[in-house]
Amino acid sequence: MRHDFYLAWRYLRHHRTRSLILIASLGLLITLPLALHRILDAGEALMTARAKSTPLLVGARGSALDLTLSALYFNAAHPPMIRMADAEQVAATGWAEALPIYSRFRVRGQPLVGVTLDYFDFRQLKPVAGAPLAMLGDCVLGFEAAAKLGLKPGDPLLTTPENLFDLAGIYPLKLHVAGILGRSHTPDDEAVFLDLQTAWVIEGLGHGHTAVTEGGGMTPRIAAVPATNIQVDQTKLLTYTEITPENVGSFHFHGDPATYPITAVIAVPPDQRATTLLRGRYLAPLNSVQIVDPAATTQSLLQNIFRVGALFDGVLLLVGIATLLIVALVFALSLRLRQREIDTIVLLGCSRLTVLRLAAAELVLIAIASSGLCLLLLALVRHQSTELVRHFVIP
């Protein structure tokens, strides 16, 4: 038997290209369904853990799935708005703690999320470098966001204007990176967090009063001059807003804060009774605000994903059968091409059984090599499963 494997190895090594094609084909055939299920399992674990850690979500009436994905994964481009008054109403019931979220903007491709300090306690997020939010204009970066943006505590971060042709004169805000959060292996790692007041400044609801003097410095007031005497020095125009300890006192908001926008509210009831009572307040169909259970919504999404996975299994089964038939055809044609070689082996005194043992040895070696390739690819998928889920399952 040892000599059979030696001869089979020498033959496969001599025909490297054909052998590598067979090994790669069988290896990928085995890997695809196993890798698909591995990614689906990782997606289920990631989404279920995130959803189960969030008791209830309050947001604009519409798709419960869109609200869940927007509030938990910050991936909605333009999520519908509710008012700060809706968060205050949740807190006023006494049945839940209200954690408002404002995740409308993005900065250099990363979600810009306005929250209160209670959000960090709720998600158990703590800085591993720098300090937490302390002043208007501060931001803290998720672990992955800091790596992608290449920033560290003390660096500035300029927000991206939503509309380059904005005639309202809302300039980008120069944020101050206060700290970097520890890795949590959740979508929080990709986000840039700031307090709600800073987010509302970016929205244009809050502003300070500063002006450029003739010497290029800053002054808290602008002198009134006749319109005919106004001369604009383009080199002295401000192209962004920056909040500093010197001018933070001049920043203020207009209007009723209860009407200011947020995108969702995380409601954290203390027990099941409070959960039931709170959900009962949003049963009216004419209510513009809805309350959803993220765990139930996520489970519904996962059921659809698993249906797609079953469809892929069926397709891969057909592809696998076709691949095995092609491999069998290759071996059959190979034996036909090797007829003179087989005849020589028989003339040397070997039986037909010896020829079958040599072919079986080749199949065993190819199967072993394919299994090794499969294990290597599965290890790579297992190591990158979380990133694959974020890119393909939860984009």
Second form
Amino acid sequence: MRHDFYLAWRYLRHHRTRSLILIASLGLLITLPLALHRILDAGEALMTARAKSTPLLVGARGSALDLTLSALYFNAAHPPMIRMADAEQVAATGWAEALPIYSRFRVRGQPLVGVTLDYFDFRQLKPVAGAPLAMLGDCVLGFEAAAKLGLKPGDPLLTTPENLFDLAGIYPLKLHVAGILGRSHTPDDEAVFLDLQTAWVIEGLGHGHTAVTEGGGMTPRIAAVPATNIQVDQTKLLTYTEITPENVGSFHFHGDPATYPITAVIAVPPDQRATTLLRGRYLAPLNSVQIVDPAATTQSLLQNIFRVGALFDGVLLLVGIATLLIVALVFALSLRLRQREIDTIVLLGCSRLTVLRLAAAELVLIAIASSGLCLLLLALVRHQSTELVRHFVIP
Amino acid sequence: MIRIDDLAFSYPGSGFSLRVPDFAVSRGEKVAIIGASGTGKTTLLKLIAGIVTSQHGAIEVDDRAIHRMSDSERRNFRISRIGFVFQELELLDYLNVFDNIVHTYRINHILTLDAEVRRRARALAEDVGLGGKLGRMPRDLSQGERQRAAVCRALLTEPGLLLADEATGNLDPANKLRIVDLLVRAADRRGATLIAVTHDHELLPHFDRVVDFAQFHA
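Right, the form predicted on its own is done, so what does the form predicted together with its partner chain look like?
Up next: the whole complex, starting with the chain shown before.
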């Protein structure tokens, strides 16, 4: 047996290109369905855990899935906005704690998420470096976001302008990285968190600028405002693009904060009764706001994903059978090509059974190498499963 | 040593037939067989080696009746008692020279590849001038060197009977003489019997007896 494997090894090593192609084909063939199931299982675990840890979501009426994906996974699909007043209404019922979320923006590819400080307690997110949010203009980074952006506490982070050509639009704001959150293995790791008010400053609803001068000399560029007799020298009205302890006092908001936009509200009822009462409140079909159960929404999404997964399994099975048939054909043809060699070893006294054993040893070595490749790839998939889930499973 | 009596053989479905009424070779004798192509010289060697079996007649080697043995008995007898150098030498391209020489030991469970066999393989290679090329692959050897390696493979089991089928067919004159000399010396050293099929008449003086295959019915 030892000699069989030695000879098989020498043969495969001599024809290494052919052997490697065979090993890679079989390895991938075994790996693909296993990796798919590994990713789907990890995705299911990740999505289910996240959804189960979020009792209820309040958001604009429309797609429950978009609302869930936006509020839980901060994905790029933006559901219609609701108002801050909607969060206040949830809190006012007394049936749930309300945690507003505003996740419209992104910064260098990472989601920029406006929250209140309660969100960090609710998700049990604590800084492992630096400090929590303390001042307008501060941000804290999820663990992965900090790594991807290459930032540490104390570093600045400039937000991305929404529209380069809209001079009246949203200007970039230089954020101050206050801290880095510990790894949570959830989408929070990818996010850049800031206070809701800072998010509204980025939105353009609040701003800070130098003092408005009254009276003063007129220049050609001065605009007169007759009603108040305040003359604004626009050359001196500088809007701050960075919030510092020196200028934070000048930041202010215009309009009623209750009308300010948010993406969703996480509602945390204390018990089942409060949950039922709160859900009943949003049942009216004309209500512009809906309440959804993220676990149920996620479950229906997962069912669809697993249905696609099952289809993929079927396709892979067919591809697998076809590949095995091709491998068998290649092997049979290779034996025919090796007929001279087989004749030689038979003349040397080798029995037909030994010829079969030698061929079997080659197959066993290829199977072992393919399995090794499969295990290696599966280990990689396992190591990168969270990343892969975010790329391929979470829409 | 070898006695053939009233042998008849034909390949099924072909017009080829071979008849050998009487043929004998003494122990230690070195016999050259000459004759036209297609007359059955190679077939005779295969019959003696038990690779093919006759339809009629008797073949005895060392007083053992080859024609009465089972397939596995014939194979085991051939492995342990007969060394065969083929017309179209076949060194395996994926094994180096040393592995080719000891290959018979790796594919036959009745032989054991131990330290003594390995030592003997190295000594044989040294003897034929391949001592420094044991790690080389067959493609890196000249035709003569490959043939010498094939002879080493045939001699490694220390056979009492050496069969050589056109062992010098593809070689230049110098290498032809070297291979024949090698076979004759090996047979002399071991007291082995040598039967060689050849077309080269200048090699015939190296043999004790020359048999013209024309005397047999073909």
